[in-house]
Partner chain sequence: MQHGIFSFLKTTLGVALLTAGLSATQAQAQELRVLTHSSFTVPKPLLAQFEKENGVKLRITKAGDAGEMLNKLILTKANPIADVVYGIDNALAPKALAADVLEAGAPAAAGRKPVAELPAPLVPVDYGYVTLNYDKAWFAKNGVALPKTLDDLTQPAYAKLLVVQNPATSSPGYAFLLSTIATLGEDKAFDFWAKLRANGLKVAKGWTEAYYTEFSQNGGKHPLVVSYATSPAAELFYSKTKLAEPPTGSLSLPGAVFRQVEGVALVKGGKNRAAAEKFVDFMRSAPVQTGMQTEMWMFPAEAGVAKAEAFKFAPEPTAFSAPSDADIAAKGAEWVARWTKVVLK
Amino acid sequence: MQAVARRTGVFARWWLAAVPLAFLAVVLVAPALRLLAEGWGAESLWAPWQDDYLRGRLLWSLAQAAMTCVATLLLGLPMAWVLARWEFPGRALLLRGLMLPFVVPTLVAAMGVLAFAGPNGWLSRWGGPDLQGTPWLLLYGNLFFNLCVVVRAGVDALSSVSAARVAAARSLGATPWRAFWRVEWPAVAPWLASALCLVFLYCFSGFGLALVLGGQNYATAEVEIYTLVAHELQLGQAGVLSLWMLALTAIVAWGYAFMERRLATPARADAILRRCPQGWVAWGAVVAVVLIWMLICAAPLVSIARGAMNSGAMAWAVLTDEDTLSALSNTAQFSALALALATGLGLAHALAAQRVLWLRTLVFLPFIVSPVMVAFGLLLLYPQWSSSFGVLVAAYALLAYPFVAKSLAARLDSLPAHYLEAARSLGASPWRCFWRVTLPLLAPALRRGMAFAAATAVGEFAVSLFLSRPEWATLTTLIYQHLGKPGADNLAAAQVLACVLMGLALLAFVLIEWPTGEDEARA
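Going by the form predicted alone, give the structure for the sequence I pasted, one chain, nothing else.
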């Protein structure tokens, strides 16, 4: 009987896997291969490394991603330790506020960074430097997006450190620093390494921030691929460059998936209790954490809101334009359909990929293959459907569903096995076990994954730029159109639209961070 049940489970798992695998094959792998085939043979495989200009783009892409990883680790680990070990007024709000940048669309974030640290920004008005034209502007934008990834991973990791081991080290005479270095650091290092892999992927294959903040001098290889295809029609060069980007990101993604699988352990019951900070050093550390959050995460968003508020009534009149109302409707329509599709795909992929490393790795393919490559691959492979409604929604869902699958996979790893065993011993069928036991336990992770997916769909930019018809313009493409036009009025209109888009992202943020009964119980 056990052998029959095992074979049935394997059969069901492969049926579940077939749906997302077929979707990935049609919408992602085939278009990417078509784009690569376009350049295969037209250029030497080593051409990007033999050309000084392209080699510089590749090396800068690696360097800016690596520097962002170092900066997020240096800032994020102390912040995570303070948030994990001390209880102070506003701690929960600060922890939730750290996630805000992660749901803000890249185009809005880029405008916020420019409004704060660019020409005539708050930073220069306070006597600070104007970062426009320097590599620091892109690094600041990367830090804005990715600091929360390391901090949240660090807090989760520190919360799983055994209190008994730390207490034993202290009872043997270890100083707080030695107890951290010998007990806590080995426990949190794999979590941080996993988070840094994700930060590297985001920075290395990012497009929107690099396009707006990098400029001509500090554009990444991703922007160069877009330029080669969209403006110079050098498909061969773009294909070879894409091949190298794929290879480099695939290595990092595999490492990330491997570490995530190793970290799949149930939470410890003897977590260290948080305590109130004592002394001026402790309170100084808390103040420093708040200041870093304000400088890195809050300042660009406040700058966007302030710019929109000061833009005047004429600028706000853009909200009544027919184009704006159409863009709002399109954004809502595309996001809702993409979210429904992404939820189904993510649920199927997470359930099928449990305990299967290579299948789990495939969920990161949409992170490896950039939206620019996907869009142009779809244009080349399906020219007759390239501007169709279905292809556009499928491309949206492709970029959103990994968030659902990743959130569910992490929750599935931590589910106690004895719950299902108890249900089965009472005679429940596999479907009834899933409906009455697994799904309720997955509900918080599903809600969080769907909220991230919704935020991704609402702020999607690259795919919309290339695949949508003029009548299907979304808020992001409308903002980009206003930015491309001269005049202060267009800039003000773009700021107002960015503020509206930020409001939609805030709505997703509330859904992500709204405390549930489970969250309150853990707190």
Second form
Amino acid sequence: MQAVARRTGVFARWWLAAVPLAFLAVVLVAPALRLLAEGWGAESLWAPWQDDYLRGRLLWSLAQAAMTCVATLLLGLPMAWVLARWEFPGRALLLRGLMLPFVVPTLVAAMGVLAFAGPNGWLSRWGGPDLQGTPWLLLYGNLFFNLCVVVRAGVDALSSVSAARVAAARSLGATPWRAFWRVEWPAVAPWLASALCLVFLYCFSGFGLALVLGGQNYATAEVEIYTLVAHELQLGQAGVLSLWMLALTAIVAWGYAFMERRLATPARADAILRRCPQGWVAWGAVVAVVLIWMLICAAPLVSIARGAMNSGAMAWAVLTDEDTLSALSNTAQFSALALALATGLGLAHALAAQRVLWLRTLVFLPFIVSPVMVAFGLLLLYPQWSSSFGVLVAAYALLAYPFVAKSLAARLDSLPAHYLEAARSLGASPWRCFWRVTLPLLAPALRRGMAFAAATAVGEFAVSLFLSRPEWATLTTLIYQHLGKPGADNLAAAQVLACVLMGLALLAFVLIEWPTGEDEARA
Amino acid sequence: MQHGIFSFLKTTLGVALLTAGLSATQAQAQELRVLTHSSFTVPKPLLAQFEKENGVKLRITKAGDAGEMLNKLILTKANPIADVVYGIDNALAPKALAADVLEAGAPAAAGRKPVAELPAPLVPVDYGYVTLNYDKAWFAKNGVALPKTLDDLTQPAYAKLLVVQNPATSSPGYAFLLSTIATLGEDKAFDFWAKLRANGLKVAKGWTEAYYTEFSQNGGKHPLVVSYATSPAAELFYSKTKLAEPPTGSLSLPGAVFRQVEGVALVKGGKNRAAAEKFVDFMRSAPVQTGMQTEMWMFPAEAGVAKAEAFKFAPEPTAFSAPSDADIAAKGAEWVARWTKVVLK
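Rather than the form predicted alone that you just supplied, could I have the structure of the form predicted together with the partner chain?
Full assembly next; the chain just shown is listed first.
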């Protein structure tokens, strides 16, 4: 790899980097700066920390992200261990099932979480608590989305622990517990740390889930920025607050990029073989894993499907509405265009950022810059294009392409160098090398990244912040339209459409990702 | 594997190009840019007819809640994103006028006296009443009498029963706050809100959250919600089984009713003035005034247009209250900030 990188030269890399960088500059950085400039000077930089209310919001944002990290680690690590060490029927399916929440549109997820853990939800009907109006609702939502991130990272890491070392420790008399702490844990800790950075990023700078589940009392700083910009036009305060958010998330994003690069090691050959669980303790652990999965990952989704089923045959007639059909075709169209753009951008960014840490960190820019700042900035900077088709597709791609870039970057790190070197020494041009060697090797990671990007594009909630026209209404907009009017029919229609949206996102994911081998896959 | 990824990438690209091509083929006539809030619904055939008769292509942009929409209009004042705007109501009008984003035109509709007035250059299109709604089944089941005054809501009997929208993020929430200020006076109104908070008031971000996740009619815990006087009629209209009467009712407590009048106006610096004026007239034309009633659930502002049959379950409140336009313009933002401090912080 290095040899090739030297020969293709630094120039090629910069040309490659120029594409995503230019895109980010035009669609994200310039608009956000424009909005910052609009309110600049109205507030001191320290204002958010001096104001009790805003400080509370910032601290709560940090606290809920930190609590989610702790909870995902405590639940995720044991789950990962069970999934990595034992072979049982349905294991592969469970691993895939874990990804379900991640590909479900935010709005649908929030509705599902409410239907499960809110008033009249299953949880309270079974005698459990009603989480609405408490901070636990948002935490549950966070857990729903992020548990899979930690479990997948844990399974990947545990699968690459050297079997010889664990065997040596055991034969020297270490208990399984001691062998875990002294051999396995040091090997997996960095992987988990990088996954937790990602979880922290998603929770801290997440917008949609916090907006719907946080309510008025547990809204995060990101939601506060939205209120300040969209509803109160307090651009000064919003700008300062968003700068603090950016500073805090940039540190974490850099930490993630740093760790991810250090973890770049080709997979080990002597992985520990999975055994059949034996004894009631082992089977009990397997059952516990399945139960946790059902309670945290499956329950909200099942609630959505049930809500749609219970809404009656009449409600399903909404699917033949002219509006629904046009929303379906719009959703498909936007997703396809966004996916194509996101794939190009993601490929270019990942290839360019292979050994450049700051470029890697920039992949997270679309996650960590407040979408509200971007949406309003675009309006200010390019009013003539504000409700144009191109801007909307660009917005979709902006929010989706980090998934492609992230997935590819991780795969590129562990790509064996000798294939490329062989191809080069046999006289293949760099371009041919890329096309015939690198790209096919990247295929599983590319598919996986595209699957996430497509699922994101299908139900992107933050895009509703950007100007849209009725003829471009997507399923997400349509759900909101139904929820904007009173009446049982409207509620039922929204539930049915949410179920359809969930199905579409899953379909996109399965179609694109399914052929990928499970062992090559890495979130 | 090689074949797999290539044909897969080609498929993606192909589909993308095809859809891009499809969307590019729609040729553009002269455009009239209309900015609206997200609840705007006028029957499509009427819009098509307008386009045909006036030789323009309507480019309708929905910009979120009415308050959000006005903010977007104010932000882009130097280079407006629309030629005509619909959805600014009497609560927002003072802010729009102060920001100087509207322009007077000479539409014929401006000369006809409407049922409900708006400050010029806004031309009234429709009106409705923001008021409390209650869940009939809940009150019957729990044997609680309906509240009769605003003050009742602060009593222990009504603890934790009411959900309102945050006036900072919702136009009905703001309207409701304005009506309490108009009735009680500023200081007493905020005392009232402090008492409501102590009595377990629930605040939701917007109408949808309040109505669909908090209101007991739809699975929430609160049998009293701030909504519209027409909501019960809509409940009946959209009910699954044909009910004899609405499952909810509107409560016109004195001091808790705000008459919301929505209007349309030309945007200052917008293009295509002639077509924009035509659009203002169009919104007040009989077909639109009739067609939008059971879409947007508002009453027609044009005198002489019959009210929809569904509205027989939506009696118009006889009394309503609102601060003066000058007060709203001068103190509106300050009131919202004070409300946030009293109720949320």
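Here the rigid core means the biggest group of C-alpha atoms that line up within 1.5 Å when the two forms are laid on top of each other. Since the structure is predicted, the reported quantities are computational estimates derived from the model, not experimental observations. Residue numbers count along the first chain shown, from 1.
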| query | finding |
| --- | --- |
| Post core alignment: A65 C-alpha displaced by 2 Å or more between these two forms | no |
| Large Cα move at D489 between these two forms, threshold 2 Å, rigid core | yes |
| Value in Å for the CA shift of Y480 between these two forms, taken after the core is superposed | 2.3 |
